Each structure stands twice: as structure tokens, then as C-alpha cells.
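Presented below, as C-alpha cells, is a lone chain in the form predicted alone.
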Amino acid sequence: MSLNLRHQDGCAVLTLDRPQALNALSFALIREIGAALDEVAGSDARALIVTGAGDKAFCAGADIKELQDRPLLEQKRGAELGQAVFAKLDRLPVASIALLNGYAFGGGLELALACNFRLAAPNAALGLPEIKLGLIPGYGGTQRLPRLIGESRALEMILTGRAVKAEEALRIGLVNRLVEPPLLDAAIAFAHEFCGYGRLAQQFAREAVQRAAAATLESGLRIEADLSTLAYRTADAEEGMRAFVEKRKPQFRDG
């Protein structure tokens, strides 16, 4: 197997483990990472951290010897796949960070892209450099990564090519956070940090802002009192308002 898939902590912590390879995406780990989502829908995980194995690398990108002499039909299949399984992040029941210990370069960035959050370590290098070998994203890059920094910054790296260093991904909008190691416990704690909310609340939050960026703001605004409305019928509001009126915690239980 080329993935770990482990639980601690409440987490659900995916490992891509191909480390001689810099953790490459085949299109076997591609499904092997469509299969382990599916799990982790199915589990009762608070979160998910999506990381690579060793120092080196979350992701360096496709494995580039897959990619060669293959019929126009199954190359557009590929990217398909791929786009296919990097969307079930979107449909988690839980949000999902991308921990980025090292490169994350073409697939590998268009998976951290996928992720609600991207946390990287000082050695992390971002990038998708498909250009420089005639290419372009096809996992969803050229969309998800105008929409996190803009449509000229994102122009910039896919034209150029070029990798940014962890402090200007940060700067830009491309990471949330800067984390020391031990990463996997700066991970963990950052996911405790919203983890302990009531689950469909977190569904419903996550919906509205992912629906907003194809919405006009007048239909957004229609979404979020939908869903807002649903969120008031659920068993943890209505423990979150007796909570915060009889001044204790809550305990949420996610109905």
C-alpha cells in the first residue's frame, strides 16, 4: 500500500507513503486516496490531515512516467479521476488540512488545494510547475487556486511555473499557518481548534462558504438562510443556546 490511513486524537491522519518517489501520485494512489476518503466519511473522525511521508515531501506531483504515451481519451480520464476524487474532500462530513512537510508541486498542491486548510512547515515549497514540461493543472488547480489568491497571483505561478517558500505562501493566502514541528501535533491542535463543534453545524458552514464563490451575493445570502434555518433545528443548537443561557459547556453529540 501506498497510503496510511491512522486515527489519533479524534483525527483521521492520511499519509501518503510513496517517500522514495516524493510521495508521486500513480493513479493506483490516486483511488487508494478516493477509497480512504470514502472511509473516513464513514468514520466518526472529527477531522482529517492529509501529510506525506518523510521530510522531504507531501507531494511532489503526478508520477511523470504514467503520464507518457497514453491516448488522448485515457490522459482526459486521468485528469478526471483525479478531479473526481480530490471533489470528495468537498463533501467530507468533517473539514480536512493539508500539512505540508516539504514540496507540494502540480497534483500535490492541487490535492492541498482540495483541503479547507493548508498548514506548512519552513521547509514547505508550493508550486505547480506542470507548465515547464508543456502541461497544464488538470486536477483542479487552475480553478481552486484563483479563488484562494486571485486570479493574477495565480496566473503568475501556473505561467511561470515558479515554487513559493512557505513564509510567502502564507503571505499570499495560500497557507493558513506556519507550524514547527512536531507537525503532526501542531496539526492536531490546530484541528482541535474547531473540532469540538457539532459536526453538521460545521457541514452547514462549510456548504455556505463553498457554495459562495459560484454564487452571486444575492443567492448566497439565500443559501445561508437556508442552511442557517437547518441549523437551528438540530439537538446541538438547541444544547448550545440552553448551554450558553445556563452558562456551562456544551456538549454537542452531533444530531
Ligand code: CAA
Second form
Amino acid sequence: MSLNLRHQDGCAVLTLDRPQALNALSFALIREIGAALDEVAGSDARALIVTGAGDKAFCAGADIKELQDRPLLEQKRGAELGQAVFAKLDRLPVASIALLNGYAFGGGLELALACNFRLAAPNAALGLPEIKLGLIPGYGGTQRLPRLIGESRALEMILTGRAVKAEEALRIGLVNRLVEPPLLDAAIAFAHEFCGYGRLAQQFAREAVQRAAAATLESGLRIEADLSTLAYRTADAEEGMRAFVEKRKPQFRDG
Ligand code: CAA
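Follow the form predicted alone with the form predicted in complex with the named molecule, if you could.
Whole complex next, starting from this chain.
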């Protein structure tokens, strides 16, 4: 196993564990990530934190040694596998946080882009260096990066392969926050800022925001009207509004 899944303080913590290869994504590891995400979806975790073993890398990308000398059809299937596994993060019932504890390159950055949030350690470096290998990103980078930081900045990163350090990543909106060691404690504290609220309201909010990228404003507003109306039907909404009026802390029960 090159992957470690454990639970701490209400969070599932998924650690890519191939530090000798800077946690590079072999196809076996990608499949393991897929199975682990299914396990997290069925657990009572209230948030997912994804990070890398060791102090050097979150993940240095797809395993380049494994990518060599494969028929084109296999390469396409490989891209589709990576895309499908990372897309599971979109449908995960809880929000996901990539804790970038070093290099986040290629497929590693693409995994982080598929998470809802990115936190960068002081030594984080984020890049899509595929162009230096004669390639382009294949696990979602060409689609998720421009949605996050805009077309021109995304193209600059993809065409030059330049790595962005933590401060710049924060400035251009590529990461949400910079965090200091102990990194896992910082990520758990970040998760605790939202994971005490009702899971249903969080799911509705994530779905509405995620669907904004593919919707016209008109259809996006319809989605928002439907999902916000659905939120009123939950016991948590009833409890949240009653607690406000009664001047007490709400007790959300995910119903
Ligand atoms: N695949 C396989 N092995 C990798 C790897 C990768 N992506 N990245 C690092 N490694 C291995 C190295 O081969 C080395 O192993 P050996 O000791 O057996 O030689 C070990 O990890 C340590 O790496 P380095 O000695 O290179 O460490 P460094 O500190 O000198 O450099 C680095 C670090 C700058 C991240 C450098 O390792 C590097 O450039 N890695 C490749 C990054 C990259 O190009 N990623 C994109 C991959 S393609 C992709 O991801 C396609 C896609 O969109 C899905």
C-alpha cells in the first residue's frame, strides 16, 4: 500500500505514502486513492485532508517511469482513470482540503485542484511541468486551473512549466491560506472552521457553487433557488433559525 487513511478529530486524513518517489502517482496508487475516497464517503468523517508523506513533497505528479513506452490507447485510459478518480472528490459528501507540504507538481497539483481547498506550507511549490516532458496535464489541470486562477495565469503556468511558491500561490488565488508547522494541526483547525455546521447545508452549498462553473447565470440562479429552498426543509435549518431567535448555540444533527 502506498496510501494511508486514518481518522483524527473528525477528519479523514489521506496520506500519499511513497516518499522515496516523492509520492508520485503510480496507477496502483491512483486506484488506491479511488478506493479510499469511497471509504471516506461511507464514513462519518466531516472533512477530508489529503497530504503527502515526508517533508519534501505533497506529490511530484504522475509516475514518469511508468508512463514511458505505453501504447497511446493506454495513455488515454490512464488520463481517464486519473480524471475519474479525482472527480470523486467533487461528489464526496464532505469538503476536501489538500495540505501541500512541499512539491505539488503535475498530477499532484491536479489532485490538489480537485480538492475544495488548498493550504500551502512555507516550502510548497506548485506547478504543471508536463510541458518539460513534451506533455500537457492529463488529470484535469487544463480544466480546473483556469477556472481557479483565470485563463491567462493558467496558460502561463502550463506553457512555461514554472513552479509557483507559496506566497505567489496565495496572491493569485491558487491556495486558500499559508500554514505553518505543525501542518496537520493547522489543516484540522481549518476543517473545524466549517465541519461543525450541518452536512446537508454544506453539501447544498458545495453543489450550488460547483455547478456555477458550468451554468449560465440564469440557470445557476435557478439551481441556487432550488437548493436553498431544499435547505429550508431540513431539521438543521429549523434548529439553526430557532437557536438564533432563542439566543443559543444551534445543535445541528445532519438532518
Ligand atoms: N515520477 C516518478 N519518480 C519521481 C517523480 C515522478 N513524477 N518525481 C520524483 N521522482 C523520483 C525521482 O526519480 C527520484 O528517484 P530515484 O532516487 O530513484 O532517482 C526521487 O523521486 C527523488 O527525486 P529527485 O532526486 O528528482 O528529487 P529533487 O529534490 O532533486 O527534485 C523534483 C524534485 C523537482 C520534484 C523532481 O523530482 C522532478 O522534477 N520530478 C518530476 C516532476 C514532474 O515532472 N511531474 C509531472 C509528471 S507528469 C504528470 O503528472 C502528467 C499528468 O498530468 C498526469
